[in-house]
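Encoded as structure tokens, the following chain is the form predicted alone, with no partner shown.
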Amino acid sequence: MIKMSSNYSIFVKLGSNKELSKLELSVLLKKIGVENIAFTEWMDYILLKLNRNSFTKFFKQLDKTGSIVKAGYINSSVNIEKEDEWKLKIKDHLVMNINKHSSDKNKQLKVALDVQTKSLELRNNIVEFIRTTITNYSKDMKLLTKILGIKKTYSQLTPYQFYKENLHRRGFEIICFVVKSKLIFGITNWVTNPLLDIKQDEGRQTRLFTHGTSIKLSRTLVFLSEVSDEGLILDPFCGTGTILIEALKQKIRTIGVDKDPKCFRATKENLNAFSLKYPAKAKMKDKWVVYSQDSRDLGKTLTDKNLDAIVTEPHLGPFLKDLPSKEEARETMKSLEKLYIKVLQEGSSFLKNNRKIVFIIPVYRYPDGLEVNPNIERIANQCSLLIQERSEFFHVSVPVQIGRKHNVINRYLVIFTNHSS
């Protein structure tokens, strides 16, 4: 890896949202000590410089997040035009990696290459050098080496395939790509493994299709909440669990409130499916607690100012397949403030100072460019709460939306903070 005046290069790949995974990523740097980054984004990839403290840290956070799709080391960069310099250097970079993954037991690798250039020609020049490398390699070496990731137009493994090759376990993928006339190449140390969030959406107890936030979506928004280990979070509108569940497996108490009874024991269910994977040393069930009762009014049941996040998705009113009309729809999101309102106020009494609030907002999308939503402003006011704006670093505005734009609802990310008392 590139190590400059003792900073340690590396790359990390954005997903699908990518303002979204930013976000996440600052949340991440901040969470690790670096005040000040020196970073280059690259089509969907964020190129940064670590000191060898927060380069250690890095890593073990990166299984906390859930939008950020892969992330790894840079071990050196050269002048395209110097094709002699970056071929010579890549195979040098390829046999390290092969002799450092195979063994006299282990003479079956498997390498994934992910190449990225704008120039599909010069994309192809790489691939086939990176190829001929490997083969001719292992041919002397007497190595069975399967190469992945080859396509006619790119070249990289999706998530899903990267595990579903046992990539982690029997190979290793390189990453090169073009930035400013320098070809960077590296290998993957990261990558986020979708099959773990599968084999856990499939043991779930219950599910409500209309009351459930993706497993993903819910590992995002308790990262942004930013509770360290311990902390305690609420989630006043809990569904069907997904977000308790995700803060319990950061090592985070958890409370969950929900009016209706379907989500109520479907929350109980989950959260006792989940508690039973753990030993009992670890005292999983002593974690959590979950009450039926209307969110707004809390002071029933939390009594001490102790809540270090509220990470929610709420109620995002009535279930449609077709855009209402405009009056319609500026009647539902008038309900929906208030609804939101009343719960804030009732849940930020309980927050300690300068705590955040992780919230997310349902919009209408008109196609002349109207949007209607619930006013973030004047929830924040009437609750007396800031509204975060930007991101630390990355320059993200927020708040941010998620989802697909097509959708009858979309949907806005809002992050508040509470006032000092």
Ligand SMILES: C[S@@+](CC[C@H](N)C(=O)[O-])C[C@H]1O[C@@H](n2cnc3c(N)ncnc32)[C@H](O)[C@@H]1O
Contents of the next structure:
Amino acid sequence: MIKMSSNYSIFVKLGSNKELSKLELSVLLKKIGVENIAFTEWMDYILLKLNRNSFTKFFKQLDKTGSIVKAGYINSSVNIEKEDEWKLKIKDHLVMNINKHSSDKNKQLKVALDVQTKSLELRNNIVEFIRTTITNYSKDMKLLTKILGIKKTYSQLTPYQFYKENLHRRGFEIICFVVKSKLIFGITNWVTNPLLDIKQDEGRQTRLFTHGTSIKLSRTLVFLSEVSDEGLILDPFCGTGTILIEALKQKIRTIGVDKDPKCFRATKENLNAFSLKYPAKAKMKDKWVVYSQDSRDLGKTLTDKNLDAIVTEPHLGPFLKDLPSKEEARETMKSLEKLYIKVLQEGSSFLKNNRKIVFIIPVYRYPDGLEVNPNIERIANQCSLLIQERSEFFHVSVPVQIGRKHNVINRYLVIFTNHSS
Ligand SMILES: C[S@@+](CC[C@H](N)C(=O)[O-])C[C@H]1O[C@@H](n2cnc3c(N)ncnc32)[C@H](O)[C@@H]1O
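I've shown you the form predicted alone. Could you give me the structure of the form predicted in complex with the ligand?
What follows is the entire complex, opening with the chain shown before.
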């Protein structure tokens, strides 16, 4: 347990897959050296306290995560039962932020509002007060303000809708939580940019699959591998290279392998395009290599035990529009299990000690509740790996929905380690 002075209170909004965001948050806290700290989970948010040093480090790391939606700091809290007091405090808070964010150049200020209470009446009361205060104050200042998020709370909006307002650039967001008898309020100062991810997803030089691994998920997988700058990641099923690119963005060196020559060429094209686009991000040419071969024979190419992690979304079986019969499903999963075992046996022999394998496992879910998937324990046993310890809050296996109507494969994220901790 690390002792620290708790100077800064922050909030973190979890994404649609809460377990995945919590897992990323736990890795982020570990990276900045603050594990085992107490936090409160409130609706879609986590509230926690950090000292000044960790606070700065925390916000620097957030861009590297893939599934956390937004974060910010809490300015104040006040007893909600004393209406005069909270109104006064919120007014100060609003005036201070309007002054801070408005300038001669910026006469149009957007103010977003996210009020998280379980009582609708209270929420309306707070929202109404904030709206009146902002309108009156901006009139005095001859400032044009646009107040967003009155009808819906931002937790009801998708990150895409949230970011579309481009709030982060041209305004600020006031956030209020009513937890028990306290009104806590603060300001958002970090938001994911799903627009950029979608643009990049669609702008990939070469796209071969109806859906390659998404940029957001790839970034999450890389983050969870806990590899630091200049480390080395292997993706033995690299497809079009999305995971490799997300790693390179973090200055992590990469090796990609794919047995399909089309995929090999696609990865090379995508990585070359990336290298040209970001020449300043270090000499990318020295940082990646791609092989066209079957990953069951990694030993044909790899020689050194120098990998810092294996991060991959492997071959998940045939592309399906409907669930196969249970018998067919078992057959598919059996053959995938065999493939994963062989590739991970090979791959882990080039992995340094005490490292991670961040892996996706496909699952077919039947209406009667049956789940058919490769056996995770058997994979771990056969490859002398451990399924990373489950802590109280952060589960290792996280279901990740692909989210396209016609696609029936669900996915589990599994983190293996090659060392008993
Ligand atoms: C789910 S895709 C990877 C998607 C990739 N992450 C992306 O975003 O483009 C799986 C890839 O595994 C490759 N693959 C299947 N079996 C393989 C094997 N035995 N060795 C190497 N690659 C294999 C396929 O060609 C396919 O490109």
